[in-house]
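Below you'll find only one chain, the form predicted on its own, shown as structure tokens.
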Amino acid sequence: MSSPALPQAEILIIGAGIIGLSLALELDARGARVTVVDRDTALSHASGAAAGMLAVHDPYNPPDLQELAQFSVSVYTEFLQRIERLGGMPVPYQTRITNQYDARGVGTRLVESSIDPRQLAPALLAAAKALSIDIREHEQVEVLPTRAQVVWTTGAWAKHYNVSPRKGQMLRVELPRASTLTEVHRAEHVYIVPRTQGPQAGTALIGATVEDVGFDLTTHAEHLVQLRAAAADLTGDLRFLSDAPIVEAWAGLRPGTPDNLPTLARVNERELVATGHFRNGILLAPGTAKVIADLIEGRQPRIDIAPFRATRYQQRTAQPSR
């Protein structure tokens, strides 16, 4: 339904992911009056899709992402500590170690950590409620107030920033009594993500697909058996799935740019946009949050938010001039 006549919010949120709601929460601690709108339902697209690494040394990242994802991980125990100080629900880490493998095989233990996004999502929806933040679902906003700042975090729907959706289907899978699986594994295509605390203990995320097919959330019996192979390689736990049978599987849609860098700028005096973060939305949530809070404020950000600017596309396809 299209939104009733908005209050005259400071801040106007469009998109209420992890994305929206942590910049929320952000925004509210500096004394901002904020407004968060979805068209659905809260958190119910890519924030609870994911895996949940927060992959800050994965070297398939591009390089110009590497200051942003180790300024976010850095505030990270911080953000999860006031998610649960004000809603009560508490995001521990599932896993310190990732074990990431080169295309020859080779390993290396990485110092990484991941948390599961099916724990932050209600969580950080708690604590946003917890708090003065007005947020409305399955609401559409088809006038912009006119005194308010509006941030557009709509995710792979973003289409206007060079946005697009990228599929991922994963899967997870029971772990055999005997396995010893308490670390991440992971590849260039592949990865296993083991859930070691709270509802989902015992059990392992095997991902993903990288699929340009637009808003397709369908689940091919045959990617997941291509994934539960080349996770197969990777540890002799998931080797036999009579060992580790499959508990569910699913497909979500994430925000991919052209360069796989997000977009995080002011694009007017009014309208400010936080979109794209491809397959890190978990980890550059909090990160991010703090960078379009300062754009807000007027503020230079603590890192270099160049490479994010709304207008690169454009300026790399210019003509010289005559």
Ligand SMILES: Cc1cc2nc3c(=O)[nH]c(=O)nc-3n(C[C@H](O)[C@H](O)[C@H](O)COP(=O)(O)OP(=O)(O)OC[C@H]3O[C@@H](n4cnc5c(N)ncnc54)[C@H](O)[C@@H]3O)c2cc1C
The other form holds:
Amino acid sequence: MSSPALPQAEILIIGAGIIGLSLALELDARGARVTVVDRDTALSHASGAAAGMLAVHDPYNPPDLQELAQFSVSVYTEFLQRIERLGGMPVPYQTRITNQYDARGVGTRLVESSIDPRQLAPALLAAAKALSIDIREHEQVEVLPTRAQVVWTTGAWAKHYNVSPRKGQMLRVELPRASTLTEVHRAEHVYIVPRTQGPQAGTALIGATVEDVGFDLTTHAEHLVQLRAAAADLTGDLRFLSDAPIVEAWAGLRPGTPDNLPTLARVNERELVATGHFRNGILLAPGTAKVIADLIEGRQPRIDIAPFRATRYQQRTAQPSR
Ligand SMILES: Cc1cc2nc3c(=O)[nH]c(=O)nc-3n(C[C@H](O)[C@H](O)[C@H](O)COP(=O)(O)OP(=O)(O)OC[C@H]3O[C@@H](n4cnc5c(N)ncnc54)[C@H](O)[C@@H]3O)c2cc1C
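Compare with the form predicted on its own: the form predicted together with this ligand:
Below is the entire complex, every chain and molecule, led by the chain shown above.
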């Protein structure tokens, strides 16, 4: 076996969502000593609220996301297998096909999977704890340590990197016993994601709103009922959803950016940033982890990360000098 690339390097990750914890696993594999600090409970924010689609073929993704999305999905199975090996908790794929509808309602079948983030969260934590990763919840970092490299993975709270919260409301409905729904159905403004494995099997998620309303997590009955009606209208086969009983509803805060692309960059000698994953953080986590670990190692990442540089907004708004 080759020797680890970051032997005993000290890394502090601030933010224990899926981005921070996936990075912690990757850095541990490269030999680093990793601490992850979260001022709240690990995985209790956007990463626990997601539907879990690995939406690599979503036509509404920005084109510049494609290479990172493809890269991340190509390492996903290996990522899930490592999590299971380390922590003993499996995270099965819930679905394998997505039906994507265009504006006229014409559907295309895509080979695209989903997982359940509520299965991933405890499994990822168990994996991190099985390693020597130091996870500190309910702690704030007051002063950055001088010896460590620091990575900001603070999700919707990374306002210094042009990130702002974009709220998503979602509901979970009970499917009729006779339902054979095992594929995702998705249009521009609504999706249905069935759970086929685990404690939520026999239910489906319907999502999601995209709202710019700050750090607000309230759900509204009228929005939920509109989502369910839109889901039922997607195709004739889904009409039964119009009165499917609602099991639960919640909202989460996606880390949004002005161009809907994440920021993955070194910002100075000691600090890096990995945030702004908007609607695709579950999909992009293992690919992001490899990119950021490469940057810490001083290696060229396997994909072009120019679209994700931290300075792109400054350049765009800069006035030409006269
Ligand atoms: C309704 C909804 C549906 C979604 N569906 C999908 C989907 O189907 N597929 C997909 O790929 N993605 C989906 N997403 C997007 C995905 O959830 C996010 O992109 C992803 O979870 C972002 O992960 P994160 O680790 O950056 O952020 P988070 O999970 O929010 O974690 C950030 C962490 O940083 C901590 N933190 C913040 N500031 C500080 C600080 N100063 N000090 C210490 N800790 C701090 C927070 O407490 C938090 O725990 C969905 C999101 C929502 C809301």
